[in-house]
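In the form predicted on its own, a lone chain appears below as structure tokens.
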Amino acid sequence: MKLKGSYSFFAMIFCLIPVFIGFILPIIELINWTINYKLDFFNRDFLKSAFNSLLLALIAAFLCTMIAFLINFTARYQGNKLLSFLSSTLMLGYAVPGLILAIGITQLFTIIDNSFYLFRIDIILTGSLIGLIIAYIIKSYALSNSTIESGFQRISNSFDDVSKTFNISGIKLMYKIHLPLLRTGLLTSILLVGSEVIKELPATLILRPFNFETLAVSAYNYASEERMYEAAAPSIAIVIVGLLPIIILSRMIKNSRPGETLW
């Protein structure tokens, strides 16, 4: 039923109330704290935290997207049911709390480090960025896999059949056909995983190296010390980064032609 006149106006106001209370009002207050109280929030430490967050987000998003793409492509091209099962299993990582995931990775790396020590190998994995990136990939794989799997389902199997008929290698098929057709899905995956990584806090707190701050960690440290004004700037930065994928995807959907799929 399409509402008109005052009915339409009051329906809009009614639906706007939870959005205003839950999002618009807090954002206005955070912006007010950021601008009117202490502009020195945007100092060297803030820029360093922002750089660390973006660097981790880009690395984890790219690796997660490539892993999901390669697993889905290989499972499709070779009909490998084991890889399909592996992909479905990895998607369970999204349901695992970051804290539990971080404890498991820490325990695993401790065992590996002890093994290195026995063989006199001077490598320490515990407290490195490697564990943090692995945690991000496990945690965010479901987002990337869902996007890429949907993209593969929209590509006709006739492409694969024709390539096999002409003895075209799987690598060439992947590079020449699937990658161009899936570029929008790959970009979507990178955006979604990147925004998820920047917001992740429990795993980052446990697995990050010493003196390695991210926006989420900075906001948590300030808030835990009741320094709400200092926590405003990194919080706003996290919100902006989280909104970017939504804005980009909304524009992509708006600009797509009728009947055309997003990826």
Contents of the next structure:
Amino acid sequence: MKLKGSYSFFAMIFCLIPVFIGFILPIIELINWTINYKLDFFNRDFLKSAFNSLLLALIAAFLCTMIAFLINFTARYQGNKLLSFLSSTLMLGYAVPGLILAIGITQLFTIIDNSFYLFRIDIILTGSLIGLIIAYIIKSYALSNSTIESGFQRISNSFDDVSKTFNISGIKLMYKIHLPLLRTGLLTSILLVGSEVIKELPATLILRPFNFETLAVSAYNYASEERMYEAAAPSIAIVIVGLLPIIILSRMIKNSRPGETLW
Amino acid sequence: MVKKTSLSLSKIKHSYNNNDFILNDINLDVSEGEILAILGSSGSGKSTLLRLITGLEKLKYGKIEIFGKTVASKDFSIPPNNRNVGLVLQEKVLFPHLSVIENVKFGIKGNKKFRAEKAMDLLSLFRVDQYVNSYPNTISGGEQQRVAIARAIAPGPQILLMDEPFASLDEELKKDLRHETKKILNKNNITCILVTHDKEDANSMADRIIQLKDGEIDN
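The structure above corresponds to the form predicted on its own; please give the structure of the form predicted together with the partner chain next.
Then the entire complex follows, led off by the chain already shown.
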């Protein structure tokens, strides 16, 4: 049944309430603070935090996507059930709180660094970006895997069957057939993981190197000191970065429909 | 002149769950250059037999030989890419992101010029050379199947395995394609095993027809 007149108007208003309270209102207030209080929006600290966030997001998103792709490809090509099981196990990382993950990684790195120290090698892993990237990968693997797994399911097994009869290696099959056909899925995975990494706070707070700020850490630091106006700039940046994948993904979904032009 | 045996199947048995045998005691010899049609209804085991010959399915019982060389037995298996067999399936399996010529070149070994020339020759042979740079979704089903057969033949397989290759085509197209395919296979002395449920396919293409029923050769 289609609603008409005032019913339709009130239904629309009702549906807009969560969007208004959760998104439009805070964004208006953040923009208001940023403009009217004449704070230095693009100061050096902000730009440095933004650069750090983007760098981490890109590295973690790329590595996470590649790991998920390679695991799924090998499981499919070799029919390796152990890898399928490993992939399902890795997906549990999404449910683990960042704080717990950070403690686990810190403990592991302390043990490894201590064993290096026996050979008079200084601390390498503790407080480095490696721990942070590992934490992001474990936390976001489920996002990458579900995107890539569904992409692989859309590729007919007959492509693999026919390819296997040609005298070509699995590597050639991977980069000539699967990689191009999964292009949209890989890009989706990179965007999803990237936006997830930029928002991640607990693991970043614990594992980040000394004096290494990200947008989420900056926003948290300002907010915890009740400097809400200064927190506005990094918060808006996080919202924009989070929105980008949604806009790009919805365009990609729209364009994948028959009759639509690409991009 | 006595022709060589290109494919020999001995005591082939196969089941997916170790209980119900989908193939039971299959013994079969196919001569070099022969076109053998295996007729059977759905579930008779004919596609499974092709997958075993190709190496896409692991052989549990029996032995498969190609030109006297064992390619599969209970404890031994040569991977599909080293068996020198070509495969054509019923469904459309041209790679959608590659052009027609890139699809045919895909399995050919050699330098760029040789691959391009060989692919062009085959496309001319199957009368689809006007679609060289077209993508699969822009050509008809019949043309796609011509390209698929050209691609399967391109690497120079000793045996071509075809699983219901004409099933999705209309009668007129089928007739043409059967005729052309047979002519090309005979000219190049390629052994072919055609799996089909269509008697017309079998009668018009095959030198010999066998019937597969409940996993056994029905004499």
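No experiment lies behind these values; they were computed from the predicted model shown. Numbering follows the first chain given and starts at 1. The term rigid core refers to the maximal set of C-alpha atoms that superpose within 1.5 Å between the two forms.
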- Query: How much does the C-alpha of residue 6 shift between the two forms, in angstrom, given a rigid core superposition?
  - Reply: 2.6
